[in-house]
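Single chain ahead, by itself, as structure tokens, in the form predicted alone.
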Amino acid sequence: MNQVVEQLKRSIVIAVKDIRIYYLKGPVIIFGLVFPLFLALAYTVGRNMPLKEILPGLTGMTTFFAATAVGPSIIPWETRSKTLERLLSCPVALWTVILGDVLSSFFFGLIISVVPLTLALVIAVQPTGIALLVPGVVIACLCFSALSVLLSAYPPTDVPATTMMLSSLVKFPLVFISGIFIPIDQLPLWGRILASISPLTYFTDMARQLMLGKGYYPLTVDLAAMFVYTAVFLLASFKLHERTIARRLS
């Protein structure tokens, strides 16, 4: 019990590093903020929505991007630059090293959500919704940070472009099947079912039905659903690392 008291301690270590290196950056920042922004105003401009029709799917982008923002890269830069090596060579087991990356993503995906967060409670959000919304957007940050370093697992490469390309390639599909731009007991049996494997098709039901209170899901299901994806995403991060270091090192 001690020694995993311990390996946690570094991780949040390992965490507080990786925010210090990669995240405190302009255009991160930026990314996190200003992309999520720009796609609710494509979507919204000549529509004349009022702010709080736009406000669960704004939420929704900000999170998921935050979030996801850099964590895909953090391994294959700790590669290059011989960093992760000397972690490794260090009392670090590798799931401390991937927990602190989830964790430096999960507190950047947290920072950067209070902004529509803060907006949501302001405007759209009832007293009786606070409570479920904020430990929701906690749970979705933890979800999609460990998404986007399980992302990062393949292809075992040293080359962060690379990895973010291929984030890219999951990232954006999921934003438009996830009942962000069109809302889902509007779409069709199809896109029903694919927005059900969508873990940010769930924060955005949430956050939908606590502002609008047009929800598709019980909150129930969000919550579990999200809940059962962080712990897949996390429990497939470790595994798929220690099935890759080695070529990773090599």
The other form holds:
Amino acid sequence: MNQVVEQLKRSIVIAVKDIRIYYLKGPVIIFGLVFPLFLALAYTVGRNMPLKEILPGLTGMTTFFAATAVGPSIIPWETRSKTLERLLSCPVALWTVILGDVLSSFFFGLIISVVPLTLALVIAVQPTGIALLVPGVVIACLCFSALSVLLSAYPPTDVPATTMMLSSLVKFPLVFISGIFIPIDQLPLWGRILASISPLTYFTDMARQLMLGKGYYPLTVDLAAMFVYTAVFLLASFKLHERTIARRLS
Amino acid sequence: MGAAIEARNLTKQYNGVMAVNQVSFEVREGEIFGFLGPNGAGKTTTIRMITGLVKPDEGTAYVAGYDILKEPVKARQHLGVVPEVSNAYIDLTAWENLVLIGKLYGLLRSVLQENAVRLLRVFGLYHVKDRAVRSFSKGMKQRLLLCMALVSEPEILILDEPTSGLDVESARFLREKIVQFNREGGTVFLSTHNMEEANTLCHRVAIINRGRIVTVDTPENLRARITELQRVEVVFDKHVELRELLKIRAVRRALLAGCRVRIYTPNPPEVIESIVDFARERSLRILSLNTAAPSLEDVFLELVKGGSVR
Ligand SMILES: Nc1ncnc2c1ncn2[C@@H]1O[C@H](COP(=O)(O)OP(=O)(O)O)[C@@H](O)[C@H]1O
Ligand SMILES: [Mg+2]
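Can you switch from the form predicted alone and show the form predicted together with its partner chain instead?
Starting with the chain above, the whole complex follows.
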């Protein structure tokens, strides 16, 4: 138990290191800030709707893209700059390192999520609704960042751009099936089934519920689904990286 | 005194090729143990199995008494490592790199500060401690890597070819520091492809070739075997019977390699004189004559031939 706590502390040390080094890398800024900004603009401008109606989808997208911006590139970067072996030679478990990377991606998502939340507060969403959404944002950021680190496990490349690109291939379809563009209750059955696969669906749904009072799933289901996905992504990330990490040592 | 590191039947295959094959050895507490072999011999793979980065197909290693397969984190807590292909974080300063590693070892802040300052001073990096490592020369980077391995005050230091590719001055400096660490009671496991380095630095040397340990011995004993492998190479203008050459004193072995005659001897100066006499007596002309130190490859060949390989 003591050892687990000690490893968790070391995860945070690794997260802080990641924040110092990787937040300012070009691709992270582009995928994490510039990109969501343009997407949000296109999304907002393209619809003839009051801003309030658009907010849940906007929040979903922003949080999702921000929380998945840093994660995919850290391990490829460490592979390329030959710092990975130095890091793994320290008394840390592999899960400690992975969790640290997840946390750094998580904080990025959290920080950027403040923007849509503030916007919501300004545009007359009930403060209680926003307060209730905060735990949702936290678990969503954890969930998405775990997914993003999972996406960097395969292939074990040392080219950050490769994982950035491959993870985009997963990220975009997820945005389209997650009830952001069309609310879930307006989808045909297959659309709803498809939507239920995406973790982003539950976060967007939660935001719709708390901002507009128009949720599809109960809040408890939204939260539970995100918890389960987080656990699955974290475990899968530990396992998959464990299988590929040796191939990153050249 | 127990074993600081014990490798037991470490074995690793890559795509059907045996990178490391049944490697066993013991590093005693307080010694400098050399791991000597040419490129591709399996040194790095062995070290990665000892530090728990690569899972062996077979066998295991005990580090500071811990089974690396069962308790890798506890084992690594006692280690300082300088991996072969590794870098400090170039976006961070020297100081930040040291602090990062110290924290990953769970050092107390005060201990960490003290160790970091002391090491940076000793390694001549204190005045650049707040500069990003990006701007460091290769020698400075390697010194910083050694600082990073030492910041936790490890009992055991593992270095994978720490001086390879460095200039003479930097290499000598690092060797001095490694010896100093050992004098203060630390155990060192060091891999190298440089025979001279192994000779001068190590108390005992394991020679590894093609994934197998060929022999483990003191440098003195190895040198004794190596002197047998010194050779003189001669080119005569006419054919010479090797049998005749073998009659010369101190000649152990003679063979033809193209047009040159290769003569093995523990005493090259004596043989050179004899060969000059030999040529004069037979009216032969010596077109070229030179001596050659034994290569690592020669040592392997000799040791393999000598049946040291099981
Ligand atoms: N990750 C790897 N994948 C495939 N082959 C490898 C890998 N690592 C090492 N090898 C092979 O294993 C052998 C031993 O390599 P290595 O341990 O790096 O030797 P050394 O460090 O003595 O130069 C070499 O033939 C090398 O090509
Ligand atoms: Mg090597």
